[in-house]
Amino acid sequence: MDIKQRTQMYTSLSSFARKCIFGILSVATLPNHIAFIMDGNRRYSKQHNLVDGEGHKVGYSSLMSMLRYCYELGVKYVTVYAFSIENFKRSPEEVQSLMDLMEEKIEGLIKEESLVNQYGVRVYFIGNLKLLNKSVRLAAARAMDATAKNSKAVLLICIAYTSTDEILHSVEESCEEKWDEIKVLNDKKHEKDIISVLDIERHMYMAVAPDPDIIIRTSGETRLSNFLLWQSSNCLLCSPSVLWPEIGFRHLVQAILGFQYNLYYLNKQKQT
């Protein structure tokens, strides 16, 4: 048996094993939305003596694996924290390297044989996109347009994003909208009730998806780092100790089991 045949056999066995495990997990309630904070790419590079940027490339492979597992399981929404506004403070060389890698991978998303097309995934880019350079911004727009008709699942990529920026944006949009309504109505009594929570939520970047059920942050960190602060009040936070490039199938299964175990409490919290 040659290497290619052994690889095919291993892939088939792995796929069969996952289906069996997913069948068991699906007996209980499954999460509808899982979010990932992909922490540890740079530390992985240092630990393995890789050149700059190689850790992020390995991390991209881990992301593709996680997406495949989620969509095989039937998770409708997956959100990933790809690039924070704070990351722009890194060295210009590192930021440019990450932007180049991001543009390359975004273009790969819209290829016919890509994972998003295999699973019918619609892609959204979430964040203050005007902060991106033009080529990355245009690549993101092409990916969103190319996948707009996909409806089986959704991938939300948070790029040039922080939760505080999202909230500020939403408040500004809500104020502008309400002020326009007041001017049209020419009725001062409406000024007493200008903005509601529903108004703010409607203008959030993340308004296209329900709140996450699980947030997984690798490298053992339990901080949200300005990620989905508004949306995460009733979700499970999982913090496996592995770095992002090392995350595997078992870590996803552990997170889902933790969600199912705590589901009663999480639902009770939502009702209060």
The other form holds:
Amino acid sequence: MDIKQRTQMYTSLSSFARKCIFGILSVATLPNHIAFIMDGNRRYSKQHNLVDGEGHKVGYSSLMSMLRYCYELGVKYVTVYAFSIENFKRSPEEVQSLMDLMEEKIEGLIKEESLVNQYGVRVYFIGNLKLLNKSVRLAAARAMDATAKNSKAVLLICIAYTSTDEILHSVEESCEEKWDEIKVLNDKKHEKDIISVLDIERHMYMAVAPDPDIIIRTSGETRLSNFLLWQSSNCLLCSPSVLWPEIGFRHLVQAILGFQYNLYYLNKQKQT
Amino acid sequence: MRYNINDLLSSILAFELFLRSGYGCGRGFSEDILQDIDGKICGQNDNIVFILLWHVIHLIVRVIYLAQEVLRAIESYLVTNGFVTTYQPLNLNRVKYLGIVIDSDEARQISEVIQLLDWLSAIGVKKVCLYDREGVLKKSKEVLVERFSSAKLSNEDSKIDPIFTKTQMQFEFVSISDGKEAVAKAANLLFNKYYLDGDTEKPFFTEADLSNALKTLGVVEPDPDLLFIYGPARCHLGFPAWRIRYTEIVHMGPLKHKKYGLILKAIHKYTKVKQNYGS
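Structure of the form predicted together with the partner chain, given the form predicted on its own:
Shown next: the complete complex, the earlier chain at its head.
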């Protein structure tokens, strides 16, 4: 057997093994929405003596694998923390290389044979997109348009995002909306607390998806770093110590087993 | 063949019930446990073989968690009694503000909460933010403040080394209404200030504006550096979102299984953490 045949056999065997494990996991309720904080690309680069920026490319292929596993399992919503507003503080060269990588990968998403079209995934770009340079912003808009008709699953890519910025933006939009309503009615007499929690939640960037069930942050870091703080009230937080480029199928299975283990408790919390 | 599989499934379920009620994993009563198992098995796959395998896997998971709990108990014993000194001396200066999230059902056991606070006081933690979803701890505010505000405290019921003097502690009590609802109230404050009473130009809000509005509503304390979660799962249960941007979140297990040695370990681990804050 030559190398190509061996690789093919290995891929089919892994695929079959995955299907069996997914079959077992789907006996119980599966998470509807999983979020990933992709931490550890630079550490991976350093550890493996790679050129700066290579870690992010390896991280990208880890992302594609994890998305494939999630959509095969039937998880409808997946959110990834691609770029934080705080990351703009990095060196201009690193920020530019990240932006270039993102633009290249976003263009890749629109292609016919890409993973998003294979699994019928609708893509949203979540964050303060005005902070991005024009070409990335346009690429993101094109990707959102191109996948708008897909309805089997959803991918939310958080780019130029922080939770505090999202909450602030939502407050601004709620104020604008209420102001327009008052102007139309031409009526300054109104309730004292005109803006409610529901108004704010409606204007969140993440309002297109339900709250996440699991947030997985790699590299063993235990903080959320301004990611989905508002939406994670009843969410299981996982912190495997593996670096993002090294994350694999078993880490996803571990997180889902943890979710199923705590399902009764988490559901009870959602109802209060 | 099917008869044998059903038998096997029943024995596995019975063993699971025994493990859970025996250990009392926070679920307590049998009806609760059965509801838990029932509630989970409503997924897409109803093949008996897969159901059996699922139970086997979850049984293995449960045994692994139990084994981990035993190891943690041993580790805590070794740390508490001085056999392991890696976590001392503790650099408490880095922990300026400690947050504690307690599951509301567990928070009703006020004696457990008092014991936890006794331990923290003995370690030297001065400022603590106590959170539980339903506000159970808020109701016990007077009891707790009175107990820990006096500088002279007796050590007679403490198993901690008596040379540790307990420090005076300051508390903040937080519940779910201080989270999303507080942000909505702050939004109303900003709306009234900038839209109704202000000029006709569209205002430009900054995060500082929202922080100040929250301060006006009483959110004056800083963000917690470290958050301990006492409950069955690692979940912050609705702790105010605006305040946990860069907070390290550590799951300590159920309150009734709290361990002194593991508190020392968690604080020590936190003092070694290096945050980049995005850069």
